[in-house]
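Encoded as structure tokens, the following chain is the form predicted on its own, with no partner shown.
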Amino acid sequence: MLNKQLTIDAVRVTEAAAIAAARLRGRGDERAADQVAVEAMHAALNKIDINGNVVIGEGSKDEAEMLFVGEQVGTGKGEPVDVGLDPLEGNTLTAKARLNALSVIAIAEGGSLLQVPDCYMDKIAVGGDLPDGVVDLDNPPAENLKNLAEVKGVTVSDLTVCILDRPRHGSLIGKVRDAGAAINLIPDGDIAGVIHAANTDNTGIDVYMGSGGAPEGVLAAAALRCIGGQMQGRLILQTPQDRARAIDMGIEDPYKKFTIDEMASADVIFAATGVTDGSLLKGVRLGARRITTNTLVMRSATGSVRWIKNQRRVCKGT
């Protein structure tokens, strides 16, 4: 069981990364925005009393200077934990000052977060309080929408599907529209997209469909484990190297259909701080005297969901 202090620690980590990235909103430099977020999150993580192992990070050791997969973070004084993170989910969104950029972290009991290669994952997700198996990754979109509409007591035309706006989703988009459902196309940020599907009353999103990053899929599963919902994911392995890397990471069946409990199998804390404004969270406010952040933090063991608005005074030189 995770130490409850980690709930607050996780918030501090995502706040630090979000504030750093927010200073570069609208500057048109995706790489610089991501780099400052990484540096800020790395510094904040290493102040926490954990023995953390990064299992979802910025890439391999050869690809990233810090927060790479396998890096040990924290002071080393605390309990062994898995750390999954995305210091800036939505580099392009930040560079263009568009909606829904986030800083995200998941802290889980050691060995409980699925380690996946940096490839795509096919995903489907819905919120809680629905019968198990109401949607299935192997079903055609029309069948999933029909089943979901029936259990919700609505028609398919009342449903809205969240899909990443990518050319690869052309066929999926056509099938969803042929079935009669509406589509909310998002430019980036599929972690937020999955969370939206679990918060239908506030977002109007009933289901998330389509492919996105596999590491982001595991982070989204960690979030849904906290707030309730169903999600399935399957790796899209386009090259023999992708398949070999998945096997090296301990995935016996690289083409397995994973559930939430297989992607995040134990107690997990999930935190997300808004970088730019969005339907999930407001972005950082960089005032002359105060900096304001808005963070969502959740824990699976307690089912708690907290929305934290934090204000701090601006100190000279910051």
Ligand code: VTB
The other form holds:
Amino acid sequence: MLNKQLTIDAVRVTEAAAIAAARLRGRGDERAADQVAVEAMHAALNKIDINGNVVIGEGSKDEAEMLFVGEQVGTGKGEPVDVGLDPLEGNTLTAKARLNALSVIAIAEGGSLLQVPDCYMDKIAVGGDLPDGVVDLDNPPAENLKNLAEVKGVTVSDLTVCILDRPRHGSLIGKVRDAGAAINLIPDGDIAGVIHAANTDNTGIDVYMGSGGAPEGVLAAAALRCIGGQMQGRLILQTPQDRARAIDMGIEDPYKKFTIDEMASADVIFAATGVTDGSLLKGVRLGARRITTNTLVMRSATGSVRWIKNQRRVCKGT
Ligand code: VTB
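Would you generate the structure of this protein in the form predicted in complex with the ligand, following the form predicted on its own above?
Now the full complex is given, and it begins with the chain already shown.
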């Protein structure tokens, strides 16, 4: 089991990245916002006592200078862990100062996070306390919605589905509308989308559907391992090169439907700090004297879910 001290360490790491990104909120420069978040997360991560291996990161070694897949992070003093991260989930959301940009990290037992290529993943996710298999990636949306409505004791028209607003989702959106459910179309940020589906009481979202980044899928699975819920993900491998990359990463069946336990297979700590305001977390407040952050941090070992509001003094250079 992971040292529980890592819970607060994880919070410090996402807080640092979120604060850096928040300074560039609404400036229309996605790359700059991402870059400062990456640098801040990298610096914060290297202060904590882990022997970390980045499994979900900013790309391959030739694509990213920092936080690339395979980079060893932390002081090297602690236990061997897998690290999955997205210093700024929602670059565009941040650049446009829109809702739900987050800074995210998952710290997991060594070897337990699924390494995936940087491709799309088809995803479906619902919250906890529902019968196993209530939704399935292979079912038509209408059937999933009917089953979900039945177990929730509501009608399909009472359900809200969260979907990334993309032309590729045109057919899915049509099917969900035909089935009679409401759709919350999000401009970006499907890690938040999945977490929202697992927090129906707070968000009004019952289910997440559609395709988004595969690395984001694994991070969302890590979150659901802690918070409870069901999720399935299947890689969308469009070219033979994509398939070869997946196989190279040890994925024997690239068309496999992955469950939460296969994407995050052991103890994990997941933290997300709001960069911009959102329905789950408030964004960073940059005051003259104090900086306020809000973080959701959870541990799969105990299922604890903490909401941490931190107010810290503004120090020179922060
Ligand atoms: C996806 C989604 C992310 O970017 O990667 C999306 O998983 C990019 O999708 O949460 P498109 O290629 O369709 O634009 C996010 O929304 C933000 O990083």
